[in-house]
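The data below hold one chain only, encoded as structure tokens and taken in the form predicted alone.
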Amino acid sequence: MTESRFIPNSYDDLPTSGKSSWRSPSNIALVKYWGKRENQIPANPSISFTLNSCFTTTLVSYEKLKEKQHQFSFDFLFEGSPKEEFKPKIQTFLSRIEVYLPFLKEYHLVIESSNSFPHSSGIASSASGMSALALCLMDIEKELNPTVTPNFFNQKASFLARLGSGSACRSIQGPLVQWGSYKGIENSSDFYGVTYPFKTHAVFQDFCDTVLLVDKGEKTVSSTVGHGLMHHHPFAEQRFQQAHTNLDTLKAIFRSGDLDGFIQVVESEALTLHAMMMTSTPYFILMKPNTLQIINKIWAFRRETKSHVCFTLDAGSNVHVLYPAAEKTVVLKFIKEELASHCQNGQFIEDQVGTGAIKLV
């Protein structure tokens, strides 16, 4: 499969106006993607749980211009207010996808977006945001070409979302999505995410994720910068191979419901991600003191209670506490009594594995 598959033929009549709205979830990577090549191609494959309650809602209203413009014409509102500082990223995204959606300069777009969680704080806000926007734009293409099949729609939405934010390609569907060329999955691709094709034990189908908001502010080093520092990283190749090995290991774990094996892979992946940050040039640390306090308390609780609670981290200080739904009552009590005090303003988000994006309008 090549990227040219997503370049459409010429359109006939363009609609004069319309709107589309999607709610697209964040996702939490179990095997992490860290490092990329040109055009948002991942340096290693990854796999993630699609979330349910952490999502972006985006409404795109479009109106045909009198004539095609040389520049993209759009307004962007976040949480109901204009956000000029977000526009350059959207401008870059539209530039990257124009060849695949050549109608874009024919329209003025009004993009209205809101999150159910804090943006730029390590909860993959760019993933949910860019995937929601890609889905809205794909609705316009589907209106221009009604023969687009649901499978192609999702593939191309994932493909486009990737060009805005790599991990966004994993937010279109669920509950488990794999992205990146990987010999263990026949149809895996660097261009888009695919739903995990193998049998998954019931214990993983309603897994819980409580996101502890250690720091709701913007990260000191963006993910884009962090990915770039993997070039010439002294441990990069070993890390990329580790990701392939862990995906192999997870196959049997997902099939059998081996929670101890799951914990070992997921926590190791989280710590390896941050180890790559701490050993890059320049080096940096996104974890906070409270992040480490939480991790140590989770380890102690697991030793004492034999619980199957574990943690993972994305590129930020917030902690994702993962646990089986059967242990929800016990783990939430532990979170409220022992971990919430390490969160900013005591805040955390209760979430669980979800099934993917939802069309609203």
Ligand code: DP6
Given for the second form:
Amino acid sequence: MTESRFIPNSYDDLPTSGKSSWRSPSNIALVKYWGKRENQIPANPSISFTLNSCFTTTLVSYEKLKEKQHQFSFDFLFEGSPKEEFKPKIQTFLSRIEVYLPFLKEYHLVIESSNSFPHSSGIASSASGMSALALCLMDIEKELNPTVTPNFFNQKASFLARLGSGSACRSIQGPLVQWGSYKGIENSSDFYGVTYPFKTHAVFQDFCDTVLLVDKGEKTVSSTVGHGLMHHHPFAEQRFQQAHTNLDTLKAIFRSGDLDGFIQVVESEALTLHAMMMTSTPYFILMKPNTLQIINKIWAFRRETKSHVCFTLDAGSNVHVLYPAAEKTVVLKFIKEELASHCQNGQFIEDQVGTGAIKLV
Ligand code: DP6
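Right, the form predicted alone is done; let's see the coordinates for the form predicted together with this ligand.
Full assembly next; the chain just shown is listed first.
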């Protein structure tokens, strides 16, 4: 497969105006994407749970311009107000995807976005935000070419979302999405995410993720910079190989429902991600003292109660507490009584595995 498959044929009858709105979720990686090559090609394959309650809602209104412009013409509103500081990221995204949606400069776009989770919660909104926007823009292509199949629509939406933010390509569908070329999944691709094709044990279909908001401040090092530091990283090659091995291990675990095996892979992936940050040049630490307090309490709780609760981390200090839905009452009590005190203002978000983006308009 080449990217040229996503370049549309010439078109003539452009719609004069229209609207599209999508609600697209965040996702949490179990095997982490960390390191990339040019054009948002991942250095290793990754897999994530699609979330349900952490999502971005985006409405794109498009109006045909009198003539095609040299620049992109768009307004961006976040939670009802114009947000100039977000525009450069959208501008970059539009220029990366223009070759695949060549009509973009024919329109003035009004992009209105809001998140279900609190602003500056430290939750990365790029996955949900970029996937929601990609889906809205795909709706314009669908207007032009109604024969687009649902499969192609999702694949291209994921392909476009990846060009906005790598992890965003895993937010179109659910509940488990794999991205990046990997020999264990025949149709896997570096260009877009695919829904995990094998049968998974029932325990993983409603897995819970409670996101503990440890620090709501701006991240000191962006993901993009962190990915860059994997070039010339002394452990890069071993790390990229390990992601493949962990995917192999997870395959059997997803089938059997082996929760102890799941915990081992998932926690090791989280700590390896942070180990890569601590061993890059320059090195940095995104965990906070409270992140470690929480991890230690989770380990102690697991030892004492035989619970199957575990944690994973993104490129930040927040902790995603993962557990089977059957343990929800017990684990939520533990979170409220023992972990919430390590969160900023005691805040956490209850979420669980979801099925992907939803079209609203
Ligand atoms: C640690 O997708 O945010 O969350 O492609 O530069 O936008 P860009 O990076 P991004 O990186 C996410 C990295 C991660 C792991 C993961 O989600 O797989």
